[in-house]
Structure formats: structure tokens, C-alpha cells
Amino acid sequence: MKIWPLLIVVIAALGAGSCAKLTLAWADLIPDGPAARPEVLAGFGSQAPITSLEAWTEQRKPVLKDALQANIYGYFPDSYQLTVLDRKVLDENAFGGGRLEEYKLRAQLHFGDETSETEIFYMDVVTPAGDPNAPVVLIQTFCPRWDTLPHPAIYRPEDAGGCGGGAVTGLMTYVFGRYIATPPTEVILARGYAVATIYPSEFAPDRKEKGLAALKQMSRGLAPDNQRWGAIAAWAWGYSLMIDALEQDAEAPRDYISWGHSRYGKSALLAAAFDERISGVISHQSGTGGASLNRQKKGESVKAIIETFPHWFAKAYAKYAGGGEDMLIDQHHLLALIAPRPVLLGNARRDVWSDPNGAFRAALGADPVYKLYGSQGLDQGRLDTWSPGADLAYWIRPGTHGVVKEDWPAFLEFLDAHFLNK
């Protein structure tokens, strides 16, 4: 028996830092523990329990948004403006029949009386032929735009690297799946959806020292240092910037779906919680700081994630490194802020590091808010009962951390149920 493929998997998984850890454990398929369904409508701080939709929207939502920023993600800008510096068509027949466009962008941020600017960054968009108002899947990946939408006309700096080509790409897709960097764009277009992508590291680098410096420069130090925004919040803001650019010339209202895997699964959820223009979310294996609860934690701990990625979160998140059992705010509150818009939480049975059971328990916790809106919410009692038409849907497959061939059919089934078959 040849063991070198297994060795490759082990080496690559260990090298992925805290994004993924290879384990022989399996996630439990039934929600467990005394806090299997955390409270979402109970009293919060000095607030009384929520008994009506009006109380939820007017009293609880603003308090939860502030608590998430103060304790986990840091504060978004007070206001901002996006400027489209250039927009051009790159190809009228790209990816099997789509119109490929590229936007050159820069954003100006306001924190109090101070103003700062991002670096110039780009967005690439491919739209199904003849359907300029198709629903848009907003995608962020850890690879540059030219790997997410591989096309020779897409702008890339002369000295830019990437994830594409050679043995590194072969190893990456072997470990993390064929769609880890590049979605099945032709299939997505054929199903009636547009794809838009940015590379978040163009304005908020995903490197500890460089990322922290960029985030501090953008915020100009106006938020208290322990509450300055982290990269997850900056990347979440990036989804809003994508919508701003697309809406400048929109011919009609469109649906926008924020899509992200792992770290960008976290930012896809946070974006929808703070930007109600986002019509739905596909958050795949978002783990700690994403959909999975901080309390009764399995897999990656708060301590582990902030030690490996200190630039992702507000410094205040570190006070819960001991276990998070005393946290007033938790991830079911994040999911509840998205209600009643459809959310798909994707997971894998062997990806215990991302705590699939904790994500399901967070969905259980958010479910009463969906019910307040008259939605059926979570329509399953265990992790492996797939219900793509539910407004709060949970998908789990065999395997480990990554985006594999089984994932996108499930994603598209969810999208069709909510955005094409309305």
C-alpha cells in the first residue's frame, strides 16, 4: 500500500494553520449538550426578553450589532464612499457565454472627523448572456481574482503571484478540493446566476503584520485600540463595496448572495448581518468567529484562532480565550441578525476543527427569530437532514475542510429554491 498520498494530506493540512486540522474524529449528527439551543429572545444585558417582531427590530438588533463589533469583530466605518475609477468589458463571450467586466475601485472611509482611503482594488464580474439582472453570487476566496475567474484579460500586477499553476495548485486541490480557489463558473452561469469577485487582500492584506498596519491606517486609530476592526470585518465590508459598484448602473433590482468558504464564510455572514441589501448567504465551513458557537467549543478555540490570526478580529475577542463561557454575545446572534433572509451553512463530517455541531446549534438558536418573521426557519432536527428550501438550511457531507465536487450542486440547489423558483 502506498502511503505518500496520505502523507501529502497530513503535511498540507498541518501547513494550513488553524484553517483546517486533519483529525480522525467525526462530528456528532445530533445537537448535544445542555445548551443545544442557545437563547436568542431572552433578556440581553439590561434588556427585557423579546416578545414581538417590533421589539426585535427596534430594540434588540441595534444592541446585538454593537455587541458583535465591540467584542468580536471591531467597528465598521461611520460612513464611506466608493468611487468607480474605471469600468470596461473584457470579453463578451467568457466562460461559455458570459459578459466579463472589470471595475477599478477605491473607497474613502470616515471614522468620526477623520478620513482615509483604501488602496486601489479591482472587481471582476461575469453575467449570463442576455440577463443583466441575474442574481449575483458575490465571491471572495483566499486566491487572487485571476485564479477565481481565470481569464487572460483580467488585470494582474506584473509582480503578482497567485494560486494557479504547477505542483502547488495540484497539491492544494488534492487536499482542499477542486473548487477551493476556482468555482464552476460555467455551471453557475448556465443555471442563471452572475458571479462577481474581489481579492480582499488588495485592500486588507491577510498577513499579520501587513494586515494590522493596513487596518489601523484605514481606521486612523479612532476606534479604541481593543475595538479596532479586524480583517473579517474589513472583508465583510468588501461585499458591501461590491454591491455599491454593481448598483451604480443597475437596470433593475437584483438579488445579491454573499458566498465564502472558511475565513470568507465568516465575512459573508457578517456582511449580511450589517447590510440588508444582501439577499442571502452561503457560508461554507466558517467555524470559529463564523457560524460556530464560542460556548461549549469543539475544534478550534478562540485562543487558537486569535494566536494564529490576530489581525482577523478586534483585540477585545482575546478576553474570551479562556473558553467563551461567559460571553454575552455569541454566533447564534449573528445568524439571527440575517433573518428572515435565506442562509446556507455548509459543513463536512470530518471537519471537526470547524465544529459543525456548534454551527448547527447556532442555527437552532437563531431559529426563533426566523419564526418571528413568519419563516419556517430551520427545517431539520439533526445535521444530516438536508432541506435546501428552508430559509435556514444546513448542509453536511462526508470528508474534510475544502470545497469539493459535492458542494456546488448543494449550493445551487439552495440558490434555485430561493432565487429562481420564487
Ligand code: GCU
The other form holds:
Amino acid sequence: MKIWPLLIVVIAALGAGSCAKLTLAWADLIPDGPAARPEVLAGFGSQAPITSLEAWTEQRKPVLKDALQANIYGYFPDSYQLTVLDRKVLDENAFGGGRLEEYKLRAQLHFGDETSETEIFYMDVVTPAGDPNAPVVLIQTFCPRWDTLPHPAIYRPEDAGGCGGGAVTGLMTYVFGRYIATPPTEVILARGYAVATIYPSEFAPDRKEKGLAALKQMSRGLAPDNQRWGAIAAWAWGYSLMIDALEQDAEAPRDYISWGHSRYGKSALLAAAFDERISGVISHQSGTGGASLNRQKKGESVKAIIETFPHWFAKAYAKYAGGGEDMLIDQHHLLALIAPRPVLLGNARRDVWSDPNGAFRAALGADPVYKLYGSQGLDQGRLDTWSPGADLAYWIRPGTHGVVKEDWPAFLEFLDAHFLNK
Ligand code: GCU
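Let me have the form predicted together with the ligand next, following on from the form predicted alone.
Whole complex next, starting from this chain.
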């Protein structure tokens, strides 16, 4: 069961060691260092400072995308095709009044002249009755689909484990909060949003050996190996695959919101930076390799993350294990690539491992790009003045790492402010 190693690590860390000290610490509620440097619109490498929106979109964005892939995440495929192998309605009245459907999917990837393909994987989607074009919250979690959307008709391979049920769920929700495995789907549907989910480990397993083997296999043809993508990028691409499947019979343009917690919070941001079809992001406690700056890093260091999760990133990220102070690219660039689309960065005050202050300073660093688009961007000078209608919205609550009962109401406030009856 894939959740056990994570649980054991966290529980052990709560009892002893540096993580415990961090868990007992509080994030400052005012920016505790300079905003991201260099300034997001300043010169970048050999490129001149950006003075217009056109220069940002035409010149700077492609350079930043390349730098993110080369230095942190590894390379996405040059192109790909998604095939819907099967699609069926499982229940016309699920989760208090939604239509539940299941897609069977496979993707072919092209890197240069090479082609490879993913394992077969599945997507489950529940849509509010009578509203086939409702905005869709695209959800990936470290629990399988049948835990995210618990329903007996959802396909589950015979030997599949899961997070759901019994003592494991009890312990997990005790440690990581009520919504860690299962979002409040009835409430989300009733508020007017569809929910779609894949289990990203179905095509890019979240394991060192197995994950790396799958990622290498998927990116074969790419030489040298140090350009292969990491699992964070593969899972980010997973959000795009979900949209590809949903778009095949979309009757009208829809809003797609990538939602992810922690490691999938990193992927949800990366997905939006690379896929303009994503209209908004809810990235909760994404931390290192997500919203938090690499420079002046608190909490989890680059060194710690690449040692524990070598399959998550490009090999090149290891260059910054010494501290990241010499990095030209940083996480404010990732946020800036999403502008002017709405982003919610979720945080918790005692989740210092995820460096909430570094995420706030990254948002400050990305803000000038939102302003370049004429968007209001960040609407708060400190971490706790929640403004859900802002395009760069920053949420912090008391407590620790997880998805707890206060979180989804805040997420829904943000969604309503930006996507309801638009
Ligand atoms: C670990 C890891 C974090 C990650 C988290 C999660 O704590 O260090 O970077 O965000 O797992 O995904 O739960």
C-alpha cells in the first residue's frame, strides 16, 4: 500500500528530527526576506529586460519554459496523442445528483523520432446533473481514483490497494486531515463544479525504481538521460491528458482547474504553466519544487528533496543542492507563466517544511507579470489577509500539512469568485 511509507516517514519525523522542529515552528506572517530575485521582468541570461506584454509572451515565456525543463523538471514530450479506448456511464445519480462516467485511456508520446506509450489508465468524472459544461476541478492525489471518488462501480484492478477504508484511512485522516484522500464531492457538485480524477501512479508510479524505469521508458529517444522528465512533470502532463479526454466531446468551452496537494500541488502549477487550456489552479502546500522559492529556502531543501525523491525531478536539479542561490530560474517564474489566470496557493502556518513564506515571496515575485496583463494580481501585503477574488490568491490557516476541514470551503470561495456563472 503506497501510502504506508509516507505515513511512517511523517509519523517518525513528528517524533524526532529536524522535521519535528519545523512542525513546531510557525511561518512568519509578513514576508521574511526579499521577494524573488532577479526581478521577473529584468534581463534573464542574455535576454534584455521585458517592457511589454508582447515581449513577455513572445520572448520571455519560451525561454522560461525551457529553463524550467532543463534545470528542474526535465522535458515534456515534443508531441503526443491521447486515445480514448472506452467510455461509459457508471451511474446517472452519483454523489447526490451527478452523472458518473469512466474513461479508459492510453497516450502515445513522441520525443524526436521516437514514440512510446503509457500503460492503460483510467479517468473518472462526475458532472452536476443538467450542466454538462460545468467548470471541471481536475484532481490528482496519492490515493487511487476509487478513494478520490468512492463508488462501487469504479473500475479497480484486482490486486489494487488504496488509501480508503478501515484503519489506514482513519490514521491518514487523523494525521493529514478530513479531505486528504476524499474531497467533499457532494458539496463541490452542489456548488456547480464537475470533478475529474486520475490516479497518476497508473502511468508514472510514485516509486524510486519503478517510477524512474517508467519515466525513462516513456521518454526513450531523449539523449542524454539527464534530460528525461521527472514524475512531477509526467503528472503535470496527466492534467493535460484529462483535458484532452474531456475536450473530445465538449459542447462548449469549459473551465478546467488543476487541483493538487503537496507533490500534486507542484504538478498542478507546472501543468498550468505549460497548458494554457487550464483556466485556474488550486495548489495546496506545494512547497519545494512547487510555489516556494529555491533561494533563501526554509524547510525542505533542494538537497533533501532530490535525495528522497530522485524520480520527481530532472537530474539537473541536483546542481542546486548546495542552496539554489546561484539559480537563474526560480519558482516565481513558474507562477508568472500562469498569469493572468487565477491561482490559489494554499498553506498552513505550522507547515514550515513547505515554506509558506517562500511561496508568498514567489507570489510577490510573479505579481509584476499579472500587472502587465492588467490583472490585479496579489491583493495582500502579508500572508493572512485572504482575498479569494484576487488572481494571485494566498491562503494560510493554522495547523500543519494536510487537507483539513477549513481548506475546501476556502477553495470553493476562490472557485466561486473566479469561475461561477462567469
Ligand atoms: C514530502 C516531500 C514534499 C511533498 C510531500 C507530499 O513531505 O518532502 O516535498 O510535497 O511529501 O507530497 O506529501
